[in-house]
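Quick heads-up: it's one chain on its own, the form predicted on its own, in structure tokens.
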Amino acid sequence: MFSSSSTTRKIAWLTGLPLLLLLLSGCSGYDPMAWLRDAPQSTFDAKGPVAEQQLQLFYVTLWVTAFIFVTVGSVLAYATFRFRQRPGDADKPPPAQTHGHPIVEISLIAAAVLLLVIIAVPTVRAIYDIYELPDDEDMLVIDVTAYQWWWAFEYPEEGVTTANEIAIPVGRKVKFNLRTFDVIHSFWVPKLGGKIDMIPNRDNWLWLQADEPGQFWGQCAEFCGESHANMKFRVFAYEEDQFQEWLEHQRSDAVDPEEELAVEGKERFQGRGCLACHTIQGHDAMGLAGPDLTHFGSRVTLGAGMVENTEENLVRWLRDPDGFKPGNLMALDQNVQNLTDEDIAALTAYLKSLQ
């Protein structure tokens, strides 16, 4: 059992600590949220109108609930300290009670309703703004299909298909048509907007916009199997002229390899049956079970956003895809399991040549 004085000190600490943090946040040069904003998947570093509106809604809710916490905590601390039982008070009558006091109870009800209204108004506005498609003739459309555990991206109006990396123009609204090939997934780019589920046999969508150039991390936010945590992607926001250059490059066929080892790798790619699962535009590979590899060598990441697309990481992937991403279909392929060091070296050279 704690003594009354001990309990009072604990309550004072619990109510005083948030106040101290709030005071420190106003000090010049001190930014308690910096470590959150610097994280690659931080929702506190909004880079688009959807994310910004959701962030402001979060702050409204945070400050209202913080006000409630501090007010109730302060009253509790005061009552605990002011009306605590002291030695010799056992025979004294209890202090006057306010239970059943109409003015007090009506005032508390009115205050609670007011606080709920303060939260409800921006919440309803945000729901309508986010779930109503903006009237914009210049809107870019991207079809997103989620697989276990990678992403396919198609630009139907541009004639472009890619995987695990999205390019969008800065300042333009983008509509993402969302669907899943297998189980429930969830599409989430924290710095551009909130997540939305992708449910089998049900089409869904959301719109986002990037206000500045940069690389934004994306993630499946719904548990979808053993490699759920490894199902990532990247969104690259380019200025309009750079975005058009990217589109033009993506429309082109994969170049034929010139280096001897890469030429050999192309032959092994075909001979090992890799073309049954992957598409390489212009190279007679039309598989649909795995990611499109037409311009694989020019991508920044490997393994659905897991690591940088380097020669070393690609060798690791080909040597042990199941260890790299448990449960992926490639690890079950007998041809992949039987790859020799020579096969891996040649395939690496070929895949890196697909710029």
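By rigid core we mean the largest C-alpha set that fits within 1.5 Å across both forms. Just so you know, these numbers come straight off a predicted model, no measurement behind them. Residue numbers count along the first chain shown, from 1. What changes on going to the form predicted together with ligand HEC:
- Relative to the superposed core, D89 undergoes a Cα shift of 2 Å or more between these two forms.
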The other form holds:
Amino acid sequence: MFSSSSTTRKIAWLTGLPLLLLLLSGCSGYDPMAWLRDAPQSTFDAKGPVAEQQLQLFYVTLWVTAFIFVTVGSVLAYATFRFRQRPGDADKPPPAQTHGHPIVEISLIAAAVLLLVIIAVPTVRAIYDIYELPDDEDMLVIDVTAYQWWWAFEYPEEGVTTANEIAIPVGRKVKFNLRTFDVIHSFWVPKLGGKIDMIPNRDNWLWLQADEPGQFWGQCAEFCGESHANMKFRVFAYEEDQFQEWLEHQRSDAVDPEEELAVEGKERFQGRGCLACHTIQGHDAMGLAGPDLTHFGSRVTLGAGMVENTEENLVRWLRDPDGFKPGNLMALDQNVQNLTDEDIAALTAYLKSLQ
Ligand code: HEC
Ligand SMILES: [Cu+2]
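Next up, the form predicted together with ligand HEC. The previous block was the form predicted on its own.
Below is the entire complex, every chain and molecule, led by the chain shown above.
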């Protein structure tokens, strides 16, 4: 029988133990979700209204589906135990068969509809909230173009062009105009919200807002080739005055190098043809195939958010771009392939000086 005390005890343990652990963890202050939130690309740590709404929607869906899972699972488990075959059952005639039960069927349909409505209401509301451009005079506009495998950013009204790292003001809405130069990419800043695809020949946009200062990771979220996973970026949310300072600095021309090695690097940047693909504002370099390097030395990351922007990493990057970031289009260039150690030392000093 189902109610035999040993089976009951086993079931009680199986369901009770995890529940007990959960309760204990609640009392001890131990937070079992912390590891989920601490990851830099965690959506469980919403830092702006769009991400918050998307997270709440996720929870609604999670609880409704968890409820369905537990209910259906329990009924199934009960039926499996209660009506299992026992010794000697094989000789008995099968139990009486029934067909249809209008009340059960109608209630199941009604319950399913109700659960879907519970999910649908916040879903539809979120779609309207996120895809309706907020009527906000203060809104900042940033044009984003995705390339394999990096990001170009332009602030049309502020006259700023940069790559792979941007700043936004805390508490202000930001509209991102999203385009791609080549294949389909997708724009996503997990802690602020998203994501939305960047599709060739189609303009998409998205608005986001950061509620507190911080450094937020961005990531291409649509497979776009070899280095898709390495196609990241950084968003720095600053208070308004710090943000204005950042804009001012970004607008300025590149500083002229003073150190001897860096001066030589500036010459080699021209001589080795780096200027064909990179812009360095004020230094006669206006290439567009690669990231703007005007203030590259002040960036914290290298290779589109891939690694820390250290001298060591920069040397590795110039020595073997393709080994460093597989598929890297800069590696196709003859001049880049033939850089000598002297070239690399001088170029590194120059790039670092571009504060
Ligand atoms: C054929 C065009 C091309 C040439 C020539 C070229 N690059 Fe690049 N460069 C790129 C592209 C494209 C990227 C972005 C690669 C990526 O992140 O996927 C890049 C990235 C970089 C970066 C990293 C930028 C960042 O924000 O992370 C540095 C630094 C750099 N190049 C320096 C150089 C130097 C120095 C030379 C000359 C020796 C050079 N490049 C020549 C196309 C080029
Ligand atoms: Cu991509």
